[in-house]
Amino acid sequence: MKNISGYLIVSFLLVIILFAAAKKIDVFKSFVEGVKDGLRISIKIFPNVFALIVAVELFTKTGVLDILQKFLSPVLSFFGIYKEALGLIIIKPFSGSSSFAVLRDIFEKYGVDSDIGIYSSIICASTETLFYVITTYLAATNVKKTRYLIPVAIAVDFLVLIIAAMIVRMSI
């Protein structure tokens, strides 16, 4: 399999080249514009990354989880939701990297194959790094105004949750 992927990169690499050969595009100086560009993004959006990362980190040293973990178990219970997996609920909208950190923390507590560590790999799985992505995304189209953007996405990541809980105890 390894090999497969080798040749299939490989493979994709020389089609370009002879696709812009037939189109006469000069390859290399295209590569290095697409690098400029790429550079150019990545600074543009580092300082929106950057917050978000030190934003989560306090999030989590500083207790602020453990405390909103109390705060939202009662409504999390009622909505049938997994209260063992608020820390990745919480953390996953802003960080996967982070997500997957907490979610690392559930499988040894809890075990992989236990409801709460399959209702927390479909949270993983079925959501997105909301903020993450849309601080990005904003960050480098300029978009200033967001309209029904986040509303919406908080509410298909929380009726996410509803039905991945809905899911779990179904198939117990």
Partner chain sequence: MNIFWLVAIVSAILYQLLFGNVEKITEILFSAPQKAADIFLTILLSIMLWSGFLRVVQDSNLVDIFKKLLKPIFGALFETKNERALNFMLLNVVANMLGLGNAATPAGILAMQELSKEAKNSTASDDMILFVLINTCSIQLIPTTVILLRTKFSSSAPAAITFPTLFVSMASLFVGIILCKVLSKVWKQ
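Since we've got the form predicted alone here, give me the form predicted together with the partner chain too.
Just this one chain is shown here; partners and other molecules are left out.
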């Protein structure tokens, strides 16, 4: 299991390169042109990502997150969502790497094969860093008004939390 993604990436690259070479394309030149695009994109999105990271750092490290957790846990219990996974639920939409740190803590505290461990694994794998994705993708365009994007994204995220909780409870 450990190496599946490694093999996948390497074979994917091999196919790309061999296919391009077979088509008699100047692979080096193509690659360099792509790198230039990548540099341009990154510089364009950086200010937005920077702003998001500063806000997330302030929000999580000052302790406001802890207050939000206290406030939200009865709401979650009402929907059958495991409130022990709340930290993960709040962090995941903003930062992928922080959410893995939180998942690690949950495994240590409750056990990897406990209901909470399994529930947290499922939601960690089936939700995305939605605010991060939205910020990065929109930063590349001139869009200011996102209409129904954020409400729908949050609703879908919430649905994942509920369905996953139902699955975990059913399979006991």
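This one's a predicted model, so the numbers in the text were calculated from it and none came from an experiment. Under this definition, the rigid core comprises the largest set of C-alpha atoms superposing within 1.5 Å between the forms. Positions refer to the first chain, counted from 1.
Using the core for the fit, does the CA position of V156 change by 2 Å or more between the two forms?
The answer is no, as the C-alpha of V156 shifts between the two forms by less than 2 Å after core alignment.
Is the shift of V27 between the two forms large enough to count as movement, that is, does its C-alpha move by 2 Å or more after the core is superposed?
After core superposition, the displacement of the V27 C-alpha between the two forms reaches the 2 Å mark, so yes.
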